[in-house]
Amino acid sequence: MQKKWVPTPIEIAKKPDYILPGHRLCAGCAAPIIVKLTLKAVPNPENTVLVNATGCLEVATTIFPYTAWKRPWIHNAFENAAATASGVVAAFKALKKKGVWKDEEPTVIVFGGDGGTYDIGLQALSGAIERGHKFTYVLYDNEAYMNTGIQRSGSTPFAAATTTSPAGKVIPGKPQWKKPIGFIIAAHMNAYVATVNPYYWQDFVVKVRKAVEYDGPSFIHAISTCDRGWRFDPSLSMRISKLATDTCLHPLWEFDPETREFKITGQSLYLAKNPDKIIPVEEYLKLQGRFRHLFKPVRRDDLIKTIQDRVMKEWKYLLKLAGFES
């Protein structure tokens, strides 16, 4: 891998924006938070091809006959935006060996939120990631179909409220846990894989230098807070993105295809040597609405007891992962 880079926070600050005001996200939306930090990240932003996957983010940047995109942008459908990528990566290779096209490839990043990975474009993903096509997917995971009508899907945590899994007195929720998208991507053996967290920015931008010059393909799990579909004031974004990391739920990691390794990172490093500051579940379940029923009208600590349980167990299974004792 390359030598580890690490920006101060004038260094960012001063990077310009690639992504413009005027776009229709929700306030409170972290989408464009992890936009701006992966373009921040780029060595050279200016030679960027951006492909986009159906979504919120696709809706709401490209509200004909407006753009808030100041890089060269596609979308596509749902299922295909890693297709797609990968057509683009083929393109300049072909022009550059042509003649045609006489400066460095462009860096070419996908974003897709979690229906456009988890589920609908899997497949696209998948194929993409086998074939070696050198790109960066951005998964920006806000846990729901949030752009149809908050509808679940893969990555819809187990007993959150939505649409088409509502909470009642038989079935609270989702029945189904989270899929490991990130340990399905790592399973290929030749993707950098990383999560991150967009409080945690630093270890964030980090992660995405690492991500675009790996030779090969890269994948970058984002967790996404959405004020609309987890129901919570736009104002408590960023302190539900925190304790998403703090509990333990989106711990921080990355893999190195080149020596198979599993690294803790950041946050989760510092909660892996000091356990005792994990923060209960219990104190990001409560701040949404989505989770609203596990609190009223009558308290169900058997589920908030299940979801730690389940929390714990996944943490412990990185922690073997990347070495430390269990």
Second form
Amino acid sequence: MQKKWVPTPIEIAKKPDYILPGHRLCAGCAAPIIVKLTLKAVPNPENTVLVNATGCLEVATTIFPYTAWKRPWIHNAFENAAATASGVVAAFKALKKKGVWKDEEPTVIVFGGDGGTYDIGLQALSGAIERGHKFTYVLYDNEAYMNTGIQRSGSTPFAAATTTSPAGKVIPGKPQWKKPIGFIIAAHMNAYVATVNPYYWQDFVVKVRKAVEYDGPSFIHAISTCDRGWRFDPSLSMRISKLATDTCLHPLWEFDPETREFKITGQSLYLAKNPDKIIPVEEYLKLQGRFRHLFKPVRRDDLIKTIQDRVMKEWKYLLKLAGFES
Amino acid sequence: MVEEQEERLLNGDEATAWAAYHVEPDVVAAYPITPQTIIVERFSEFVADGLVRTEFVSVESEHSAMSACVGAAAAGGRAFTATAANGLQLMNEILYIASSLRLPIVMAVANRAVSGPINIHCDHTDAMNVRDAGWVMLFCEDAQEVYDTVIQAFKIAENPNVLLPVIVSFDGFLISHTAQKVKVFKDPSVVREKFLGGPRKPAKIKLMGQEVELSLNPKNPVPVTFGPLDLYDYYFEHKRQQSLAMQNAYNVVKEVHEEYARLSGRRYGDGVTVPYKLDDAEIAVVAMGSAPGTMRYVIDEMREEGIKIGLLRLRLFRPFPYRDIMEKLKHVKVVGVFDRAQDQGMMGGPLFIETRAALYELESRPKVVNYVFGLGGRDTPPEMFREAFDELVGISKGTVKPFIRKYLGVRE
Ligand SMILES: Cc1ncc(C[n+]2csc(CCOP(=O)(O)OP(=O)(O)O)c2C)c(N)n1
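Let me have the form predicted together with the partner chain next, following on from the form predicted on its own.
Then the entire complex follows, led off by the chain already shown.
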């Protein structure tokens, strides 16, 4: 891997944007921030091709005849962004062999939502990673099918209310836990994998740069706050994003397929060394309407504790994977 | 000038693989399914032996095969795939996207019955299932025609007035697995350079006042957004443009067929339809795929008996050549349309319905009846066709009552 690149805020701010204003994503949506940060981390953004799965990001950025994309961009369907990307990568490889494409092969970056990644697109993603195409898949994880109106996905957290896992009189939101997508992709053993949080932007861009420079597939899992679906005031977006990591719900780590090592990074590394600084999940949950039923009309201490225990169990598992003794 | 060729013993699948070898697409993305499998196997060998520089992407499903072809073609490459039956159905969603993105992908389909029940043998239900997906569709009669047509398909698809994907169909097992002598060009550059004009050159479009390549080329002065959200204010116009492109394909199929004939010395009618003993016919049969071979044998037999019967084989199915059908069949009394495809809940097989609709335009119309035959690979011997043809003669003489549809060779 490359030697460490640590950009300053000014360096990042000065880099051009490739998703332009005027798109119709909601105020408070983290997805365009994730796109911006991703493209600011690419060493040669002018030589980039973007692929987008169906979902909020695709729909809200390309309402014909407008487009927010200042890079070549393709949307094919919902479940096949990774397969589409394999075709793009393969074509440039062949065109290069034939001498038709004379430059370096473009950096191919995919953006997919959690529905398009955890669920309907998992097969195509797994296939593309197994085949070893060199592309970076950026999952913007807003933890439900937001574009179709907040339905639960394999990523929706336990107890969260969505329109298909409502908080009812008997069932208090989603009964299942979130699928560990990062570990699933890491288990392919040939992809660089990292979790990121747009609030912790420096950790974010450093990892994306590693991802695009890795000679093989790479996968970036970005938590993507959604004020409409999670039910919070748009102004709280980055605060809630920060809490996702500070509570250890979305810890920051990376997996290096060369060394087969998991590493805890950034704020999560700080929390690994200072466990007393970990914030209780309740602080995160209580800001969001999707968890309101845990607090009103009666406080569900049992469920809050179940979530807290699970988060700590997974955090301990990660610490173990990353070589921390606990 | 006819170019130098060599004879090889090839079945339809191998002929497809040889055509792909001679074209040398940039990307072949495919998934195995009987009876198409030999295509991907042979082509993998060409790749493994370094005969082509193609990137062979052995995807994890047909859905991904078509998706990867979309990505490859949007990137500016030549993309090829092959499938059949269930594989084609799994691709269905992306077939419509490929044609709407105006990507010149070429796909071979070794026609096979669709599950269920699961069956691996020939009928045309798989292709008929995707007849409205916006792909140009050609049906071949034998392995030689398959080789020739796959090569032609790239040139049809890439024509700037077309820019549509093309399906080349041929009967599973009957053609895909039946070896025959096939002439192939000795020098692949006849196909790659002389016929196709070198690597694919994506079409040019105007975007924000600038000329750009209709591709994901990062060097475009204005980057292209492929596959945007297209609502009620533009979608309809885009679909209309697509149907005009399909109309344009008709002439291009003929031109490319003729251009190729000058290099190969081989013709299939005018590239659109292949008539046989039709000029003075009173009775005509209409069919696609390999059955016309058997039908010609029966027709010859009946002609010797003085019966005026002929055949119209459709090579082009999309765009549907309804004017040719009107022109070629306007003088006959009875038309029998032979559908090797399911007709669940329909008035008849799809070929019948469209042929009959075309003939409705005529001032004086022939009687048009339908035979559904050969489903799931059910054998189609000459005697079976003879029985049906005799019935058509009976209708022409008034001794048999006309009907709409019958099933041939089925136990009722
Ligand atoms: C095959 C298919 N099934 C369903 C849909 C409908 N659909 C469009 S977007 C979407 C949800 C997208 O969810 P996600 O991937 O989480 O992205 P988000 O919209 O939340 O950003 C669904 C279900 C579709 N377009 N295609």
